[in-house]
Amino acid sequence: MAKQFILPKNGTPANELLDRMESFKSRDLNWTEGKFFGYVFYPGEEIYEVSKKAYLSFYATNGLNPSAFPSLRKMETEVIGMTADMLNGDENTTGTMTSGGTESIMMAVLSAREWAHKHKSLKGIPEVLAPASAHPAFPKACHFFGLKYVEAPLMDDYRVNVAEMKKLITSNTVLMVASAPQYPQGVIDPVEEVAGIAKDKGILCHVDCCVGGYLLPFLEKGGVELPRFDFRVPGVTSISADTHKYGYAAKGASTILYRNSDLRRGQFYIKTDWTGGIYGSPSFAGTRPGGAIAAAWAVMNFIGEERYIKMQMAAYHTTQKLKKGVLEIEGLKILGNPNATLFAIASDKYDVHVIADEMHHKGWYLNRQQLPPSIHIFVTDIHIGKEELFLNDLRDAVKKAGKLTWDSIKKSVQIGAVKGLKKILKPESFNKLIDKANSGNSPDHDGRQAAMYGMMGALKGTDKLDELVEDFIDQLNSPEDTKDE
């Protein structure tokens, strides 16, 4: 395997390298076309060019040591200040830029742990209490930092069940979580209720605003009525907000804000007895790319409040048109009551993964969800004006999904076989069969994944599903044959 990748003895000409790199993109998502939902937030060439130029101007700089690059310190301070103002912080609100929402959330969890060690008398492992819909970065942070992760159930509208959440609080609970909005169905958790309980119990409360941080404030200013979710709410002690989502900055930029500097200190790491000198790091990363900080600062200043309001309101109105069109298609429904520009399409009549397959063949890239099965829609600036194109293709995809095709028959047989074999085979025999069936296989060459999702659903609740996903991630992140085509 390693022999496939050998450093060339002599350098390759720049033009040849750039041409080869362009050819690599042939299998990538075409993110400028606007037929995708998620991963890339493309605001058009004007803003995109500002972001690129700002990033390149500072691409060699490192935000680890602010004294070496005071320019980065100035820009980061101003990004945090602008974000804190947007989220109704006060003169005590402080924070740090990070590489993304996951790092921001991890810093909030780490800070809660350190705060608890200083201010609470814990009798066991510190606990984080979060909705079942919370981003996986929360259990990931608990896994990394040695905390216990506790999930609270959801109500029928997919918001966290506050009454049940309250019952799960223990003397070791150090952090309660709410999302604004949560990712799967796009609803805003009852932040005021969660934060109120946290405040009464002497517990910290984090609001995951990674998606909504640079969206919800401008929707409010545009006249959209939303439940309160930010530092206006007593008891909210930290908020994460991603600049590289609806802030439309370059990738690798998020913010973590705290109500005061004492809370932020918990995310710092300091070592004073290292032979290389005194080492201090303000976040998880050591080296911090200056380009991401500069691009965030430049884009936020370039767009400004009025244009942000126009952009986010346009995305909101596009969302309303899409939701209305989806509900007019017989057999489809929208989960919960989404507050902003994210929503999930589900069906009691059709297999939504088959619908997603059909949309894939029309050039749309749609994220699939489970529990319950649904298609995730994430509306941004690139989707404005594409409502009818999407809805026309969706109507056609639903019609095709309703027909008894050979693909749907194969899928039914596969799922039925998996469910039946689970009942009659010994665990070791069943596992061997699944191993054989998946050996060397990937999703069908034509991109259809409905059968794969159906089989995963049949395996739900078994250790085998975790193993299969682990194998898939390992395969996805392993070297492949990269011969030029």
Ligand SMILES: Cc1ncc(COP(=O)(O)O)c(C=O)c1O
The other form holds:
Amino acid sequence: MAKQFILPKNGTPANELLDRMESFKSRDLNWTEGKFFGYVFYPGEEIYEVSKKAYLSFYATNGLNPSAFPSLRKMETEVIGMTADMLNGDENTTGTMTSGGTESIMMAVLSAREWAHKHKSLKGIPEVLAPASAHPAFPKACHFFGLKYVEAPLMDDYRVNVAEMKKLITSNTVLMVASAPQYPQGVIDPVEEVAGIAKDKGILCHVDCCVGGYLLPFLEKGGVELPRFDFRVPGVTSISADTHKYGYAAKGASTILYRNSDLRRGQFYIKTDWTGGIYGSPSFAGTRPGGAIAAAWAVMNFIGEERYIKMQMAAYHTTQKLKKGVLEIEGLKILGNPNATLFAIASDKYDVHVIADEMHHKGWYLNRQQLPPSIHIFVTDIHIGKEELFLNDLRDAVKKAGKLTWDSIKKSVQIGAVKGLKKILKPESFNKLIDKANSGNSPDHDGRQAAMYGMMGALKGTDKLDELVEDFIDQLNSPEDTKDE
Ligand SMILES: Cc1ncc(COP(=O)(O)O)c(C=O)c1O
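Instead of the form predicted alone shown above, give the structure for the form predicted in complex with the named molecule, please.
Full complex below, order starting with the chain above.
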């Protein structure tokens, strides 16, 4: 890699570079078309322009030191204040803006660890107890900060099984987690029950509202009945909410809120004897891009409560139409009882990965899930009005998936072959083979990923799966082609 890319001796004219960069985009997802779910929250040109202008206006600024940029301090404080109000916090509720949901969750885990060191006498490694459906940011945080991660099983409706969760509490449990909603099936965990237990046991409770923070408050105000999920629930001590998801602000912005400032202090890092001066940082990042803070402030103020309610309710109605249409297709089902704007399509009759492949041929890029296999749907503003287009394509894709096609035969042969080869090949040779198979399954290829997911299924539970995913990430972060498109 080092020899492959060399800094040019002389610069290149900006226009030429911008043209080349435009061409790099040719294989990216078309995020203004609305034929995929997740990744990008596009609210249309009007709001997008406000976000872009605000970002550019504060492009060079740095939120590391608020006394150098009082403008950022003002906007960050106001974003936190508005979010705390939306989530029914009180005058003691406080928080920080971060780079995204993952960082907000990491801060909640870190502050729980620090809080426990201060207020509890632990006998071992501090533990985080979370539903099996919780976002991987939680185990990632435990991995980074040296906590033990304990997973609680789910009920048949994919919400956490509170009775089983309770049994997993130990004297080292410092934080219990619930999600509102969780990502995979879009269901809301029983926050009141989880937080109630946490409160009784003297444990902190985090609600992952990364998706729901700028969605559920407006659905409630629009008349949707939802279980309680925010600071109204006694025992909830922190909440993460992402402005860069349903807040429709620029990427790189989320909030982590705490019931009081003592809890927030746990995420600060301070070094008073550094030769460079006294150093203090409020979160994971050192330098914090002012643009992301400014865009969040501008977008929230531009949209305002009434328009957020309209936008989120429209996405909710689209979700209802999509769910109804999906359930009318024989052989398809929806997992659990998702009550917001996310859901997962599964089937006992068809291979959903083959359905996703067929949808790919119609221009839809769908996220696939496992345990059980399903297709993830994440409805946002861009999908409003595309219900019939999606459902017509889905009906057609299901019809095709039902036929014994060359692709489905090829896939089952591949899975069988993988299982057989795993038994007879040496691990190194087997891994090489898998690498090769993966390289033909990137979304920009012919889009046929069913075989890859089938292989993942065949390998599940073996020690090779971690290694395989590591290889895959390594491959995705390595140069694919040195030539510009
Ligand atoms: C429920 C939930 N929590 C946390 C995250 C992590 O957010 P980010 O990707 O911004 O780090 C996500 C991302 O989709 C999510 O769905």
